[in-house]
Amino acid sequence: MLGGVSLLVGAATLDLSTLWSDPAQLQVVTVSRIPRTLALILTGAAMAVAGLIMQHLTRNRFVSPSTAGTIEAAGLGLVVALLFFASAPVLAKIGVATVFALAGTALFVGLIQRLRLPDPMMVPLLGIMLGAIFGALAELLAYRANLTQAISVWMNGDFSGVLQGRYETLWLAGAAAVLAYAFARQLTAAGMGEAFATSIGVPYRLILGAGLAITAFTTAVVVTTVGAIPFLGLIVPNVVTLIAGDNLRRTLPATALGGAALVLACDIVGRLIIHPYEVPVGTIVGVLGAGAFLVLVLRKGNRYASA
């Protein structure tokens, strides 16, 4: 239903009665509206799945690409790619961003495993601090190369420029989400801890690395193509797992649908608030996500206080 509404909402007015007989209106739908709707669905589904994988593998409900430094690391990789590989194709830039996102995520996971923080709320704070460092490095490089305005766009997801031929790389993020579903049972076992996973024959470190690689690749593709969507991987997985539990085989499809629905809804609202202008999706999701993150922190704090 939200996808259908997305096809009808925009700066250009569509008349359904003359849609198939008017070449101009038909072009608006095929070149702009359908690609944009598909991009919204792919982005929402893939980033929600990435957040669920991170939360499950780290066994912390506060962890997501936004609170683990993954998004900022991917942005740093994109800046490096533009500085040193400016003429490279988009897939090459995605590859560089993926390497940086994977390295940043691996550093985050290594730190929380080594430090063994007693308070789960300290884990996302560590990730936010790590992300701030990556963001500062990206800003420094962008400032020296006169790319400051460009990096501000990448760090706030916006679908206003999505057209046919400019979104197709997002299918790679969708493929990564499907791959995660194929390994759902192994990821579920890895989320139970190394001892449990090893006892049932699951290669814990291999599955952990695969899960982090899927998360890093998904984040890199989304940041490179449409920009960052903050807290998307935090809101949806928490809501879905609260209802459906922690079995990834069961929760991954619902998480993907929930992420797509949230991004579609936020995009529709963003197009209607100041019509015919737009508010970026990243701004709306960021406001909702910040509120949800605050609620989670307060609930966890109240639980500790009552204990």
The other form holds:
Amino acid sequence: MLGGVSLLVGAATLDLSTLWSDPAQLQVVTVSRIPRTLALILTGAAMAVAGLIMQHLTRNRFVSPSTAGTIEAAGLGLVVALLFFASAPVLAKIGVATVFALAGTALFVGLIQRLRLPDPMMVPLLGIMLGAIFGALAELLAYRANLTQAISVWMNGDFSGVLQGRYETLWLAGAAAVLAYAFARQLTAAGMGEAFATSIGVPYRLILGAGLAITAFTTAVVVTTVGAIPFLGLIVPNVVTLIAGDNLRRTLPATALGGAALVLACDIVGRLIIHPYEVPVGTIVGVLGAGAFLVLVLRKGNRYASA
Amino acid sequence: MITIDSLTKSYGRQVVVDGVTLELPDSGVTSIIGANGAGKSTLLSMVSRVLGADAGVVTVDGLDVWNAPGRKIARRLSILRQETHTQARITVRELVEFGRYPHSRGRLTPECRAAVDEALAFCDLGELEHRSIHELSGGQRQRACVAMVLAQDTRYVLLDEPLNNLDLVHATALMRLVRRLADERGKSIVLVLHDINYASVYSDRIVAMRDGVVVRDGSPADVMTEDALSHIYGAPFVVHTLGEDRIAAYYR
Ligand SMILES: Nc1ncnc2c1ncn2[C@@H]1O[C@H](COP(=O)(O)OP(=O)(O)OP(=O)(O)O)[C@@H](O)[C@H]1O
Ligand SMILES: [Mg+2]
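Okay, that one was the form predicted on its own. Can I see the form predicted together with its partner chain too?
First the chain shown before, then all remaining chains and molecules of the complex.
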């Protein structure tokens, strides 16, 4: 339903009754509105699922692509790709960004597993710190290559530029989410700890690696194509987990739906409040997300805060 | 048969399992006793490959536990750990279904469902099966974890302090179940027990550890003596004979 509304809202006015007879209007729909709506759905679903997987694998409610350095590492990878492989196809750039995102996230997970921080709140702090370092490196490189403008786009998703032919890579992120669903049982088991997984014959290291690779790839695709949506991977999985529990077979589809709905809703709001101009969806989700993050941190009786 | 050969584990300079060599039989009830810190959990964790060893080899029916495929081992050997840390928000039934993973990778067959139902019934969890693990009492959660291990339906079942948190009635019920599974299904059940009287009454064999080594290994009649027990625990015991059972008194 939100998808339908999204199709109708935009700078160019649409009139349903004349839609089919007016080729200019029909073109607005197929070239801009449909791609934009699909892009929003795919991004929302995939980023929320990525957050859910990270939250499980690290057994920490506050971990998501935006609080583990994953987004910034992907951005750094993208700068590197643009600097050194400027003429390479988009898929190659996504590849480089994925490698960086995975390396950054692996560094983060390695650190938290080794350090065994006494307070679960310190885990996202460490991630945000790592992210700041990756982000600073990216900016340093970008500054020398006059790419700073591009960086601000990657860090804050903007769908106003989404047109037919410029969003299709997002289907890859959707495919990654589907792949994650195929491994939902193994991911759930891995989320219950290494000993638990080992005892029933789930290859813990392999699943951990695969899960992180899926999140890194998803993040890289999204950052490259439309720009990250901060906090999306944090709020949606938390709300869904709160209601539906920890079994990914159940929560993964709900999280994907929730992510898509939230992004669509925020995008519509963003397009309406200063119509015919737009507030980027990343800004709106970011404001909501920061608020939700605070609520999470302050909530009493939180199992992560007490565990 | 499980063979344990010169198994060793140290933390820093402290050797907590010191060259243990032991064979665990194809069937029967074997209890492991010993004081806190004797190395019982460390030994079982290594046998079940949840913890790596510094030296030594463990084989289950000839398969090296660290090198054989994980699922293959998990179809022969299951473990209940002492610290279960199972705070996840999944239901009791979902937890127990994880026990079937080695057999079906989670795609439950009718046989799996039967095993899950039976395990739930064995552990008196019928009414709790749709409750979330994180809202159970300590003993209820312990029973859910035991049920998961039983659903795994392996020949070798390692239980590290399965009676933790259980009330007297559920503790005795579990020990009777352990005995039945050994007698009727030919399973080999190895359990760590602190209540030596349960060990005495229900075991075929008692293995006693102290400071990382096996100090006694024999039938309950061999181990349940005042001499042996005071050597194992470094404290005095009085052993009474009650019918056919040897019961140790250590309350005064
Ligand atoms: N991760 C660890 N790091 C350091 N020392 C450890 C670790 N795990 C266990 N130990 C030490 O190893 C020794 C044996 O521990 P283990 O858990 O095997 O004892 P146990 O016989 O099971 O005792 P209990 O009856 O209390 O369960 C103890 O002295 C313990 O302090
Ligand atoms: Mg122990």
